[in-house]
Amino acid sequence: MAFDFDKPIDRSATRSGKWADPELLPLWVADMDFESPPVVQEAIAARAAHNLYGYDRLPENYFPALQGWFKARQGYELKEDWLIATSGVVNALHLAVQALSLPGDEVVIQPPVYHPFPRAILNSGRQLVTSPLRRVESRYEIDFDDLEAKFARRRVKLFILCNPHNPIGKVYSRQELKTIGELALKHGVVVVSDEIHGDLILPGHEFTPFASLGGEHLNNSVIATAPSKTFNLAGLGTSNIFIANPGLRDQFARFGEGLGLHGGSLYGFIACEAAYRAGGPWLDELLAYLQGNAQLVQGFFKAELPEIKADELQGSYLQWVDFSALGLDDEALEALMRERAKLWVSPGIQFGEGGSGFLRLNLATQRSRLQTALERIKAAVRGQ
């Protein structure tokens, strides 16, 4: 491999949020312990050498880099006027909720799901409506009857889709997305699709961007993307939102302007352009490494702790693990991880309904650290 993902990296002197507690091995927040691609490092270093950091514009080749990347990697053609740069996908979700609905309106999500989703809804004075994913053995399915019933509610205006789905690691099929899109059109619900993990698709699986459905589906959607998870750039605060519908785009843009919000940062724009222009080989090796980590985790639990079930990971580097057979409540399970295993993990209950008894583990770390974490889990569980 051209890139060394096994190399240990000491992050203790960088004010890393992930490594904030020196007593715990962190497998929680979606932040990788890998250096960003060399092409990104070189682009940032070249700009830093100028020694003047004033107001900035998008790089000349910014949109062409995005357009080439999404066409080659995800199979659809972007138009430049669709693009609105923001400082992060979570910020964009808050903007979308407030720009495209009114106080008191309802927004649908599918728990267990990324916990900023309900915050974006409730903090905006909107009403939260849930259509929980249905767990069938060790996989999840959409309850389309329930989803349609929720879409049919008079005040439902938006549906926030998470694809790939965080925390369960599911990549939705084209047919599932098409059915979602048809129900949304039928009931006048706009789809806001968080696709921040859309480039992190493990070998053997295929990602379908919601926008690639085209036609009315494209025109009824807001697509939220960012290079942050893919290339470990979250600290640079740059995301790219694509809105093909001029009316929706104008509402979104005007609301952001009304709050004085302007997206991106000097280094964020530079890093994004470099990553999308030349980061493909690095990403391909990263995905192979992540698949190896997923196989390690799933194989370890199957062989050493068969009562604990690690779901198949299709997309992202976030492993959803069922610890319910231990018979512990959520507080006790988290305490077992922190106090006995000395691990910092994401409790499943944080992701809402259906998350109780689960933990989310971040696999984007050196394999040796992951092996250490697994051995700690085994010792904690066997010695509880």
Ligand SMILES: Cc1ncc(COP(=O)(O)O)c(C=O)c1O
Second form
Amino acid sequence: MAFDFDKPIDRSATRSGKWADPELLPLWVADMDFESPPVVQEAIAARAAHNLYGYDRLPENYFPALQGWFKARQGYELKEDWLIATSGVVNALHLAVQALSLPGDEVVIQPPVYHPFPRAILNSGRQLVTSPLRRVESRYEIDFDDLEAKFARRRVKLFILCNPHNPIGKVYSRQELKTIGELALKHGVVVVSDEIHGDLILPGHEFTPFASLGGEHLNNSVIATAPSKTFNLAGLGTSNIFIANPGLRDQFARFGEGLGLHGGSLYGFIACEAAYRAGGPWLDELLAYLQGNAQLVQGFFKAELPEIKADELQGSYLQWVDFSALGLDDEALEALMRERAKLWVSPGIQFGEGGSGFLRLNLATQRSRLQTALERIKAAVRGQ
Ligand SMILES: Cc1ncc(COP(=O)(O)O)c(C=O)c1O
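Given the form predicted on its own above, what does the protein look like in the form predicted in complex with this ligand?
Let's see the whole complex now, leading with the same chain.
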């Protein structure tokens, strides 16, 4: 390995939100305990050394770096005019909801799902409509009859898809995406596809970007991407939104302009360009390391706590684990982790319907820390 993901990193001297409570080992927010790739560090350091931080233009190679990355890693051809930079995907989701629907309109999501989705809808004065994923053994499936019924409602204008799906770690198949796309076209619903975890696909799984469906599907979508999860750049507030349909793009862009927004930041653009231009080898090693962590966690629960079930992790570094066999309510489960195991985890209930009894564990940390976390979970559960 050329990159050392086992290197212990003390983040206590920074203002890391993840590590805000020194008493707890954090496995919650989606931020990794790994340094960003050396190419990113070097690009930022070179710019920082200039000591003057005025208004910069986008790096010349910004779009070519994006285009090269999405072609090589995700298999589709970006066009420059699709691109709108925003200062984060959550920001872009709020913009999309407000630009592409009217107050009182309805927006569909599939819980359990990333908790800012409902916030983006409700904060915007729109109505939330859920089409919960169906749990089948230890996997999730889309209930297409229910999804179609929801899309058919008169005021439903948008659907926010999460692919890979946080918190359950599922990567949707091309067939699932096509069916979603066809139902959306049939009922006049625009698909907003949050693909922020789209580069974090574990070996053995295949990611289908919504844009790669092409044609009418591409024309009916807003694709939200960012280098922030992939390369651990969340603090730099940079995301790239792709909207192929000129009408939708214009609505989205004009709405942002009307709020005086201009996306991204000096260092965000520099980091993004460097990561997409030259971060591939680092990412390949990261993915192998994350797969090792997922195997460790899954193997541990099977061998040591077989009543607790960890789902297969296909994409992202967020492991979904079913603790319902412990028979605890959500508050007691979180308290067990916080007070006995001294772990900061994400309660499943935070992600809405279907999340009760689950915890989401962030595996993007040094393996030795993960091992400590697992031992603490075991001691807390067995010592109950
Ligand atoms: C699905 C999803 N979308 C968006 C975000 C956050 O994106 P940003 O920091 O760019 O707002 C996250 C972070 O965990 C996420 O999991």
